[in-house]
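Next comes just one chain, in structure tokens: the form predicted on its own.
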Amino acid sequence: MEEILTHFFADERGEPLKVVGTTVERSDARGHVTGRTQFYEDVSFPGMLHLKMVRSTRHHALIKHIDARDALAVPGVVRVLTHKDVPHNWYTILRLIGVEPNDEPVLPEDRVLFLGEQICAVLAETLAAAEEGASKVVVEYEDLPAVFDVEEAVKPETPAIKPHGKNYFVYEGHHCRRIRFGDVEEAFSTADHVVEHRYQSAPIEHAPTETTGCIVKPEGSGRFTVYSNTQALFFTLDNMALILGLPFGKLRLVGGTVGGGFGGKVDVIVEPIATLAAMLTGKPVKYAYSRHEEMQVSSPRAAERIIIKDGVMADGRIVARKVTLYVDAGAYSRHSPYGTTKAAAHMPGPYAIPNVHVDAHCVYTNRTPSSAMRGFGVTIGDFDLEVQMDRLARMLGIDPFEFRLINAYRDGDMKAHRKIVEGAALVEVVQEAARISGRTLPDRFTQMSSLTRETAHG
């Protein structure tokens, strides 16, 4: 046991870790509780304009005409921006890590794909004027059929909601991210039990205390200073430069303080259009979501549908696991193709299953685009996998702790996506969880280790 504790709870020099199990004060805690922390909204500049978006009232429609004349007649309204004003009218969120094609316009050119999609930006001297101006923009639509179910979306007869693609992300020529390890069908044929269950999650909104927003100030040097609550300053800077056609050195981002993010503030939505507005007017510009906008259009955690089919032996060994996963990306990719890859790689969970088959689909629907949230691509799948493990344990009449130890992977095992397991610690975590909960495990389970592979079968 001493060897195991040293392996998992010491640094590379063998010295005991000093943080685990102790109370550590957050570096920013005192500033928050004393009110000294500066957020982006604490900045204000003379002559600052306010930006409000005209948003789609349709789930899926062609834009036939936009009439902004009444908006421009509102006292205090300065300008209305459309897609024609955007130098490079594509969000490039995943281009920097080699994931293409770009599929989301900064401002839509001929159609909207989800309720609340931003259509055009109204700039005004006051927030009230911007809101009134936005309410007076008339958009003429031609409604199109909307698709909201992931399995319906991928059917061959369902029309693609985007003109340049399919209703799913294409991974290296395939309709899904695939994992093939062993032969699940052969293993199913020899298993004592074959069990299949379906799991479904809904989108989950981050609901940060501070809504998404930024303030952009033109500088005399020709640079633009962007005060933002983004969670990814350099990621935001790079994407803004590509969209606006500016050298990277022309942009300076100030941030790092986020009033709640949880992954929801990594999308580069408000900064490019606010900076464009500052470029075109020469004035500081503020673009901040209202609480209603935050709840409606900020990227939630993706809804997921997972079908898990297991082949299991009477002694508790899982010999095959087949997983079909649908990730609802909503109308556009954002981070979902990456999150779906993470989801596929996480299957079949932390278990040594010799035969694994995974099809992970990144699906487009006419819902709000989803994106990052606290372990996205893993969290929902983890919950579903562990519910499945409990169901199997109950069916077999095996203690759920013991059932997990029977199937736990160890250091040196080959994962289904062909990576070697390192630093597993699962066996020790399950043993400790059993101890804390008052469950006494048989000796053959207490003697197990993640560093070696013993058999747990009587």
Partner chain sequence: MRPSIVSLEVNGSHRDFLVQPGTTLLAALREALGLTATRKGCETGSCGACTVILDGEPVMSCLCLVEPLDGARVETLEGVATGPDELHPLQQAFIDGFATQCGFCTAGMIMAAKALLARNPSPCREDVIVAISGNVCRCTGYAAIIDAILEAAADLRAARPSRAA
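Numbering follows the first chain given and starts at 1. Just so it is clear, the structure is predicted and the values come from calculations on it, not from any experiment. Superpose the two forms; the largest set of C-alphas matching within 1.5 Å is the rigid core. Compared with the form predicted in complex with its partner chain:
- Fitting the two forms on the rigid core leaves the C-alpha of Thr22 displaced by at least 2 angstroms between these two forms.
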The other form holds:
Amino acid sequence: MEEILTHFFADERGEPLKVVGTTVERSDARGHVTGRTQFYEDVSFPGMLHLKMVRSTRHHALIKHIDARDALAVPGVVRVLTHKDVPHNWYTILRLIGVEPNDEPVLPEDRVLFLGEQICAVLAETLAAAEEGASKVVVEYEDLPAVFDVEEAVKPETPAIKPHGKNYFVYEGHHCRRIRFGDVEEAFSTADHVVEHRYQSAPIEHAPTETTGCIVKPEGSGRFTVYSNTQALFFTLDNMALILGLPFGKLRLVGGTVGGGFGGKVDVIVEPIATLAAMLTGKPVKYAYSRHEEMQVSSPRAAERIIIKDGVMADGRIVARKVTLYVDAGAYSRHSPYGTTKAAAHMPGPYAIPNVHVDAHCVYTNRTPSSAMRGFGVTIGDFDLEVQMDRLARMLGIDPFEFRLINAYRDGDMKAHRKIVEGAALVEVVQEAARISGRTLPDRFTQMSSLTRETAHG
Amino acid sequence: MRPSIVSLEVNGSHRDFLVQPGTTLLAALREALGLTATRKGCETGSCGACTVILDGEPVMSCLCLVEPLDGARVETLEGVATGPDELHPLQQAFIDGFATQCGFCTAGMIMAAKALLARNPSPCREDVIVAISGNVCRCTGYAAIIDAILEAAADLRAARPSRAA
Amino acid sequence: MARLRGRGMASVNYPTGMNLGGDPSQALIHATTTGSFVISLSSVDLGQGLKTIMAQIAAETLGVPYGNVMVDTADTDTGPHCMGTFASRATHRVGNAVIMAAKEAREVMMQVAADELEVDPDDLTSDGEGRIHVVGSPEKGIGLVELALAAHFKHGRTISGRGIYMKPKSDVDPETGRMDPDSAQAHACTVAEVEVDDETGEVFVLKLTNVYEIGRAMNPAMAHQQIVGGAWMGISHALYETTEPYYPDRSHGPTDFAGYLMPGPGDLAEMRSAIIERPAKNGPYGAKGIGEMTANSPIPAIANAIFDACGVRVDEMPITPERVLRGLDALRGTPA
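Mind sharing the form predicted in complex with its partner chain? What's above is the form predicted on its own.
Every chain and every other molecule in the complex is listed next, the one we just looked at coming first.
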């Protein structure tokens, strides 16, 4: 167990506490070890239908025709739902906090934008019948050129894959989320060294052991109870009501016990269509992702490409940092416009850099839409920033701990997004990590504190 | 394709139930018998969440068709506790050692561990690692689970010294 | 044909709370007639332990034993609004809402106790073990069961409270990016020690040393769970994981855990960690979010350790054996 080092910030700790700060048994542990914990999938209802999606086999294509006759002939198949059944088909999850436009159809109308996109829903009395039915729906496509690379996507000559005519999210008239602080070009011109590197990540799956899903039960009251493993019940409920054209009070979501989320269960994909199916059939409906769907169709952590250009002085001070960041949002916005702003806000990392320029692009491509994941907007940026920091320290011949301390932000500094730093503790975690890993720092560095900044540098 | 009646001994009780051809042991446990402690994580044998003990051996129940198992003995997490208020040492060790987070892999972990301890009451760390190497946990980083299983093994040996190796 | 050893470090910060705010959460608390306290929420526990932490916060604020608090979540009919579990917001937002609700409930509880004991409520204290008594006179007091029964059946009062927490929404200046994105920042520094097999390109993470500053470790054993589990995910992200191994090409995507690579129980690193607490002024008992950030500093620390070990700088995640080997080949001047 971790040692809690109470000698740091001792006079900010306040009154001693009795329960908070102590180790008590997890209240859910007994349920977990006996198997009595109830996850959403542990409820079942007689007559429940299973929903299986017909999915796009193309990256980008027009849907010319859908023929579901053979699917409907499969014993047990009850109905096939298409976009025509969805009352308000276009949405974007974050419209609840003012993000627009509605850029995603619940079920696509005339085109698909990624491999695996759900096209129509087959409802059947058993999962096996639903799967067989889905395999027998014939979709005729006309392939369109697909774009997979973020920098390719934002070129003016690249055809737009989105209805709003651009392959990027528009931030108040700008093609990216901007941070402008000081003057990086001026600082680069006076810096001892200017260093630029490109970094790239690939999409990452949340891989919760429980896949995303829900079970919807029509109630005698005319309401619908939705057993769901969403990470955000009301976010889901509100989006569902808007999609389905239902009064909010017709919906009740039950959940709160989830077999791992990591951000993968904040999208609103399974609940609206399953509830629509329950509305149209009057029967309980289950829509659960297979592991294959969870891996390849549910939103991953976005791939990011980040170019960092730094101006640094021989004594170790970083005087300018220019970050050009591309978030590969995939085919639809989901939470990416938010995550891209969060990524911009995170720059230039926990360092006091007087000149910062950030262009953070939220880019659409023909791949599985990405969305939130643990460390959203930050995890990949931190990889890039800290590898860059290591490069700079080595180039200058400065110890990596000392290099962080030279540049660490302190209370009272102004961040690039113009918020004054308070509650800083980067100096202390670096000092302590150096100490316990056996690296002895010179006095100048052990005497540093997040509370103050030395008046004369060095 | 007609349904058939399958008989299993599940957690010490004789159970007869009707299944469709192609039904897995996992589906039979969860849907026909209402034993939901056994979790469904992938249905391809890649996550271990559905691990149960079949005739003394740990198996992934999503990979076993249930019809050929007629007459077999199956143990699930529901049968592990030694009494209504008395947990098995593995269960207690998982609680005390903070070896659960979301809890979805826990059933499979405990069943894999129970099968291990039945054949090897004094496992070394490596034995435990091998025993749970088919079980995915996305939350804990495994260390607490391994420690809890070793702790439970020690508790079991202390409680039943005559059976210790 | 050697295993090359190296060390690298990285330091990070991580924001607590939904970016830009505007994300309220509510909590309701009521006492049963027998002195238990029920917290009603619509907040989600993903395994991070929200149910436990909220009960600890309520017990602390109410001044009652942890065992007297039950958390009822999540049902949108019975639980008041919560924006959701994401953005390291649950402990911070919901925790603050629970404190507000618990303070209101405690005020009623203390008033009823004062009426029962015929003293001024300001003269009373709770012992945290189920009794309210006069300061300095533990014998002049009343137990929770008696108190709750009296409140309901004698005084006709409900020991209950309502809580909400919201950081007002910050708008971003589109030209400069001026904004107030976060409620607090947590901090971490990781030192990684690795070995690189110069023949196969495989990387073995031997040890991670982490120091975290998280405001307050609400439940140290559960903070430990986040640190260990997050570090494991960091190793996994750094070296193994992707759904698109040939990104931006879409081919060869894994479809289950047989193809989606992660470290197994036999691939763990030795771990040593310490926690620093600088309580956040706006955090519940100073808490900042720790759940999300724990994968972040291990990833670059491992990348930097790989460079230290073998001189290969991999700028792409994940750092697969193939990428390391291609880097080694380039250093040796041999064709990839």
